[in-house]
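The data below hold one chain only, encoded as structure tokens and taken in the form predicted on its own.
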Amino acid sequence: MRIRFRYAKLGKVRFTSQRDVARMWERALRRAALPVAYSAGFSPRPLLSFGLALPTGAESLAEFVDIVLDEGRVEPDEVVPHALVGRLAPFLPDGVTVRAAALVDGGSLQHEVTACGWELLVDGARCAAVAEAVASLLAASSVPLVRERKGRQAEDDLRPAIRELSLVGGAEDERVVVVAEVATQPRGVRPAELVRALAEQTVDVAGLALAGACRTAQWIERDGQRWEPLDDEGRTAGSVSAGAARERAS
């Protein structure tokens, strides 16, 4: 039996790495007593599958996470997913909120996932130049990027990942929200990495720097749709239109 639980993670909690979300996950669920099922073996683990990995000292209003529950020891009602909301919540840290569970068949999240929404804070550059900066991006055929890949240094292209851009902010403001969306697969791109694209791509914003990031969203695509792995209102259904789906997201 799974259940999926959509969480976010603002405020100063942003600094703890993704292996610590995990333990506060832990400890949240033996503290509220959920029949967790458990791996096979001489260590056993509690079987948690979390979302695509959020980086540290990012915020977020849409990560996810597939809890097993032992059903040999499911109570009836450790099986109505908007009870379960409200018993896990006094047992996690400030800033980590539920907002919706529901149960799912089974499915890897980090296969699913297919893009993300972001909101990137940027300083170092008034909007008009990053205006400026935004439009060369998405007019360049390839954007080059040396990056580090386990451990070694390997140039990539950014540009087929990088599906939309936009800017918030006026034209004298010198903290502009970046908004984007970007693929995850075959490889996602950082938010810091972004930012680092947008600032080869002019002098006038050479300085630009990531001042803070927040994933707004995260997608589920196939056959022409795409839909959230698991909504505000507790829907998991794939049946919803793009469309539909990007308005409930805004």
Second form
Amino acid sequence: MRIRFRYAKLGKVRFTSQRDVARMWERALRRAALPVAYSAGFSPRPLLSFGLALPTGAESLAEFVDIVLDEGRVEPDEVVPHALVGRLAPFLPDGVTVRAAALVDGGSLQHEVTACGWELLVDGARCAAVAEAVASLLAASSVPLVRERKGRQAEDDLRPAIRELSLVGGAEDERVVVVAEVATQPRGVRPAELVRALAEQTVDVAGLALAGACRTAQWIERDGQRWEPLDDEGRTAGSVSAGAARERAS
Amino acid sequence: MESLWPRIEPLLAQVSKPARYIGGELGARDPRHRPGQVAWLLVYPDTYEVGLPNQGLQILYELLNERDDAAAERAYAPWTDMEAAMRAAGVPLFSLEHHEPAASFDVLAFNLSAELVATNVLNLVDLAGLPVRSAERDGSHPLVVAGGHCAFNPEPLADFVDCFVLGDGEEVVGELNDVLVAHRARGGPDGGPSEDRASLLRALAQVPGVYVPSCYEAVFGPQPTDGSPAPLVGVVPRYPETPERVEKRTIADLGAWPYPREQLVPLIEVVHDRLNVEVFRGCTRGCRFCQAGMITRPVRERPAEQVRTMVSAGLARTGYDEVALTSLSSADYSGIGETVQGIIDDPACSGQVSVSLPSLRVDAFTVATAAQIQRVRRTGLTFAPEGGTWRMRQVINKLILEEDLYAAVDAAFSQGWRRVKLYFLIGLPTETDEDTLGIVRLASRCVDIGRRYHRSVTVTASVGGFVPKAHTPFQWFGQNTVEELTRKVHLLKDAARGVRGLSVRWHDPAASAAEGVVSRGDRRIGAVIEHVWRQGGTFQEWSEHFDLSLWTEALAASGLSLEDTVYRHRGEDEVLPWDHLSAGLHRDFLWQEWQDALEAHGLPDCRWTPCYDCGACTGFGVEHVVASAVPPAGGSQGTGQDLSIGGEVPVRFVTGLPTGAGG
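Next up, the form predicted in complex with the partner chain. The previous block was the form predicted on its own.
After this comes the whole thing, all chains and molecules, with the earlier chain placed first.
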């Protein structure tokens, strides 16, 4: 039995890593005495999967975790997902807030999520200059970026992963919010990489720096439609497209 | 006070592991600072990951915050990247709870767990914005206090720390707070902040267990004609009311102090990241190299029922899936088997909790206990024979027979472990190359035993250079030189080459030399520590930052050398820099132990045998407190020692609820 939780990560706690967050959840589940299933084998681990990692320092309104419960030990009220939201809330640290929960079947977050949305607070350049850089990046057929991968330098093209890019802010503002939607497969684009790519567009934005990042959405896309893995009302891709899921299963 | 958070937050994007600086742990307090209260900043002079689990700091944090007239917050040493960012932005050392500047507290209290953190103490006092030398601070600055094991030779830090606390802190921390409250209520004398500080220090020096260096003068004799440094004649009181000797503090009954009640659970991974429950304090095995075992006597066990309660309540509260029963030798806890079984059988633990016993005793019984508790994750087991030959182990009084070690290792491999780690010391008194090479002989034999059960096994011999410590029988011993320790490491490496499955790891001999400088140094080492710090020598506990040349240059600048501070044997009549401080142990007892060591005479554990009158019990009117009348199976140290020779054993059994002070 798999339960998906949607949660936000805001404030000081954003400085913890994805690994730290996983450990916070493991401890919270034990404190709430939820019967989480464990992996078999030499070193059993609780069955939690988070999907897309959130960079350390970034906030998010749309984080998800799938938790497998041990069906042999589940009490009837433990399958009422909205009750689980309240049950876990007191055991998570300040800033990690559970928004919704639902029973899910179907694919894992890791496989199904294909895109995510960001709001990036940038400074170091005027709004008008950033607008030019955004237009230049969108017009480019390729956006090469050198990345360190397993100790080696590798050049990747970011352009195919950038779906949408726009900005919010007055023309003379020193701090500007860039709104982005990026693909997460086969490789994602990190906020810092996006800002680096923007800063390379024109000399006017060479000093552009990331001052804050917040993930606003994650998307599952299928058959020309898209859903959040779980929205704030507790609806999942599965419940919206139950028909499609049944079709796949048959 | 004012929060520095808006100035700290922008720095965090540039530094490694930024969550070290945000606070917000489960169990963190939110103390309200009110007028009339004493505001304490408890500082661990190493990184957050190393310092957060420190139980001593957590105990004091709770005890102070339980008082109406005190409030305590915490700080840890920022890593070098964060320190650079802070200094560049003009941000001083801050507390984690409210991100308030360190200088706005009344007391900065440091935990001294290791010698080489000394330079970090200076760095943190400086980062707080205070003059590093006590003499340059006055009543307008926070009081700088230090405690912990290294406070038992405080002389190297005497110029920087206003007062030291010796021994258990549970009671004395409140007494210090009382003095500070009373001092403030009385109002300072008319002479201004300087006289205000002087009168406070004289008042603090009256508290038992508190050593105020500025109330004592370190007197040196004339310099010898051979150019060696002037000998210490004594450290003597400057004022008539100041005690000649400062005795350590000892709490009689650990059961009366069930702390920490709410252990901190950090947001990030730290060392010893688990629930820790202290099952006893003190140790009477009498290993002659071990300072912790000497200065924390006598043994005071926590009642078994309280251990069970602290474990089950602690696991439920924290969500940890691992609990460590901590002490200097937890397998010696009487009734360890029942206690461990009780934790495992607790239905609340649902089979997913693992129990760890740091520092396993070397015998098969202990391995059986370990097998029982490590059902979940059976990775590696660690034993500490410390010496490579029986003769060597008699010298250091670690009375483990070779057969016991092999039986333990056999039990470990036969019950599924594949990795065994063995701790050894090199550079011990009277050590010969045969003793050193005995390490490889023992470890190779352990590999052979493992091969009977598994195709591939790993035995790691972890080797540390011995650093003599104050208040131990080896305090007179001249430490091996860097060259000699290095030679012995090579001896071991060569001998281990070609032994498949055996690996030798070693502690940097150069670091051992620097530890030796601080470990037995006198007040002149203060200038050395300051020199090393001014040359940028912080985080000397960390191999990537340690640099022996900083220390040798600093010694030379003070007219000192490793030769006379570290490598030199001390004589019976020599005044030692800590002779005016007492851990309860009679000097005669320590000297006799030193002589017995040189003749390779062992001495059994006094918990279950008659008293040797070391002084720890009789001097303080306390006694050993054990939770069960039955000694642990296997006998003390696994030697099969005859336990029937008891009789006049100064042991008090704890039954039921703790009764408060004993003795």
